[in-house]
Amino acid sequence: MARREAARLLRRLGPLAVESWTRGMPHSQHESANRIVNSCRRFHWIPSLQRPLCGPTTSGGIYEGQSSAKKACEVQKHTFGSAATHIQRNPAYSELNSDDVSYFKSILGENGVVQDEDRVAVANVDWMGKYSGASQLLLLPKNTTEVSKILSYCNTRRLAVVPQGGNTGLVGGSVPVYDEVIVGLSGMDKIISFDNVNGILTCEAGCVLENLSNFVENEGFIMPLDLGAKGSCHIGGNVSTNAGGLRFIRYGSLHGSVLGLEVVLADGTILDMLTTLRKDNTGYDLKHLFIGSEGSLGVVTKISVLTPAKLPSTNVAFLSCNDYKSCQKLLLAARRSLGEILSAFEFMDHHCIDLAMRHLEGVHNPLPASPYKFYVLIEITGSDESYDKTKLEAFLLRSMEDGLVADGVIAQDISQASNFWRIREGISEASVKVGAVYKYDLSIPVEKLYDIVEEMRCRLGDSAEVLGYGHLGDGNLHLNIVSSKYDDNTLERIEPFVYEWTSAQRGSISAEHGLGLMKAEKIHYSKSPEAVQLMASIKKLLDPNSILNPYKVLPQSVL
């Protein structure tokens, strides 16, 4: 009976009309391949699949949620979290004056020093309109030397500085808290070199991730990370926050992919660690101090990164499961059956799907009749289309027979695959459109990962909608709590409970978003006092005047 039901579902997943477009394949050749594949098997190959851009995007440099600095300032009072709202401006910092502006103009020119209120207002606010500062100055250096001169001067004058990339973060790490000088790296966007034998890219920190992805794909490679915000985020910001993203399950963290860095320290010292060597065991590997330090130890200006080869065969499946236990078992089965070709394993609860359908334009539910509680998106990439397809078919058949998968579809063309990914990547965007969203990025053992979602629903009742989704293959939950407006009572029911619960599971309160301003005072939930004190010692050594991204990452009490 189970086999007949699985066979019925497999037939349902059969071939649909296919778009005759494939990156890198002539039109006639692609049509011929379609006929051969569709005549032999039920599922269709999607070569060089590209996911759509969603999340924080940019148009003329203005992010959604940043159009009104005044509105963001009003919201800010209710979104920092209980501890962060009480942080006072450090009186040791100097205030900007006309002599400072004149000096910056002397090294950057008129165009590199922005005082226009509207342009500075945009840089003062994060893309969600959640965190807002009061900086009066935006500096736009064009090279490392200019960054060095800026920091050397600011260190001498004790002017606090906030490095800013694409400003797509979620924890207030890339915008000022008070009147810090903003150093924007968007002008440092050059690709320096690409080794097309070893796949090593060297570029400046201001390069947009999507632009780098397009560049290396034309060379037959891919970037080792992929994010929903790839159309806006900068590679320097990705490195500084140790961004995880959708390919983590396949390629790991940037600690493994980044080969070298160039970093400017607080006193203007240019630290050249821009090696392209795969192996270098001479002394301490200092670059790892700056990967994930959120601009608090130095400003990343150049990066060399190892890029994997682009594989020709990609398939995406959108599946439903009856319960979270089935999602866990499906993950284990995918690791065993798909192994080396598994490139993404994302899960969403039905609340996420409902939200996406209500607030995202141009998307549709691939399983509209499914009353199921959980959904899983699986992507595989490999070098042998026939081999990969056979493995995927066998995996799906076994999963259906075992009752792990209740229903599902496999993308038959680029449009369907884009729709699948648009749903998953658009959840964050959709949640912001509701009005108020409390976002938590947690690492939790997979078997307990969804428990916090259910407990939070019990705590909040009907006062807010609780969403659970994320990178199940990485044990990374995105817990989003959405309501019509920010409310102190709601926040008190969320925090510190969410941090205490995560700590009790020996999890991390920041899986990939960083600590920023939002969680700087909460670091003790994930790190021991000894570890935090050692971090503070490193901060004091590299930035004794504490001018780099102040109030972020570490508690003020240890600095």
Ligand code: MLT
Second form
Amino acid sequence: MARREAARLLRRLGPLAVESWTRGMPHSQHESANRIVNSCRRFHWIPSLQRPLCGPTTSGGIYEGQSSAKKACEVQKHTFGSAATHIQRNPAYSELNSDDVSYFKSILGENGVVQDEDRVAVANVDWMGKYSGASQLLLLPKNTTEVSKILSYCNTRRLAVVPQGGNTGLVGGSVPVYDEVIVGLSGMDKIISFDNVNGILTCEAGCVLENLSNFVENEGFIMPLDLGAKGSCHIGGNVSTNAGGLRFIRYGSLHGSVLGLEVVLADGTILDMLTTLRKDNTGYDLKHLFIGSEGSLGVVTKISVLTPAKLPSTNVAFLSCNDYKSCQKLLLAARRSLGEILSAFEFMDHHCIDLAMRHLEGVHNPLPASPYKFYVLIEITGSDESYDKTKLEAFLLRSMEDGLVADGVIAQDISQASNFWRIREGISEASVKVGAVYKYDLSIPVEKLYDIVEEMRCRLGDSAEVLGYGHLGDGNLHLNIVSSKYDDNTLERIEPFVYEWTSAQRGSISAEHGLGLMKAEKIHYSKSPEAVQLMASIKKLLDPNSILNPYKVLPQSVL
Ligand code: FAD
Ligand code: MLT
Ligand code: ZN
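Right, the form predicted alone is done; let's see the coordinates for the form predicted in complex with the named molecule.
Below is the entire complex, every chain and molecule, led by the chain shown above.
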């Protein structure tokens, strides 16, 4: 595209007159603007958790009309879609009795022992309404000692346990499969300390991510991670899943940001690794075992995390590209030109945009004029507003000249910025509204990343809608296949193909969501038999009675 044409396009777009929405704002106003953006980006999951409690809300065949957790237990065995394999309840586990309940009441008090059917039923079902268990007991400890007493007792009695944070997990890891006791961390939500010189936050595991974000932002820092579920997910859940999210491209993995952990082991031992040191090479760094172990090795009770400084200028652009190759080239160009200020590079195909427009209230397509195949959301965050803005303008101009960007818009104000983010963050919510979601979370080399989406569309024809979106900057594709209800024929056309294909690219079948129940038996697609055996040995060492989050993460055959 000629330079003049590109400049014309920049002007035509209006917003691409590139007025940063923070521009000219006095600092205090900017502060509150940022807060408003964040509050617009909030995702309040709790209401959607109060959906009918067993199985999907839609015409889920065998799930309809099921109302008790007991029935859900049978359903789980029948399974559906990509939910679970045919797992038998492990007979080595004891069944809960009234003495157990009395003991828990003696250590937690009446309020910490929940048997109310409705409340327990909510905790039995995951956010997608896809996985459901049959637990009769939800325990709500208030401190580490109580967690320790619970686990010590359960270990002796061989009662299986599922640790639960905000229950926003997407792989069935956070809910029981059968009658496991649910240990909810929501009562452990205290901020312990904040070192505002070094930006180190120490808090309990049950703190909601968004609350932590608001807290550290008031101190001039930000959390190193951000995700659509932040209004409900806990930092303990984030650590336990090693959540990636929207800031990964800038701040990297929690393996880098988490400085210390306190963890309670299966036998009740409290493991204090709650250091706040940046550097500490005294022996094996054990905390890494628990980051991403999905509640299978211990219950995380406290966390210290390094928080980056909050920077004053943020700009968000919503761009369209005609083909995937252009998205890929745009990523490389953004890395080169925006390098140090690039804070998000998210990607969606037009199926995602269509779905978001159909199912999300109050959002609008920022580029409605022509249908494009691909969309990219770029966020930059920096310390010098005019410098950042100039860089972004120059980058967009060049990208248009080079034909990488077909059209685009930069948020002029907070509501535009939050609309852009709402579209991207709302794709999972929109997908769930269709009914059935076969959800895959893949790490694939960027140049191959969209091939699987196209191949899947060929395989499935009109029988389901295939969506491709994700954290392109991290090589992380979210492949969602949506249809009105789950059925085995569709599943057979998706799996094992999706895993075999990913494995052939030496990709990962779980980029950021974990394995949970959904993929425990699939780990071999991404890990060697030797690695899986070593994981099993570690599991047996730390949890010899296998009471922690059974049936999840590792295949039954190796335990
Ligand atoms: P839960 O769902 O309650 O639990 C998840 C797993 O961790 C379970 O195996 C559970 O047993 C274990 N666990 C929880 N707390 C503890 C604890 N204290 N100690 C030991 N084990 C524990 N994930 C991403 O990685 N990136 C995203 O961008 C992202 N976006 C999302 C957007 C939406 C709308 C939704 C619904 C989910 C999204 N997720 C994302 C998935 C999910 O939010 C994350 O996995 C999150 O980290 C889970 O936190 P949680 O507190 O809800 O944990
Ligand atoms: C996302 O990036 O939106 C999340 O990981 C959630 C999802 O994939 O559904
Ligand atoms: Zn994601």
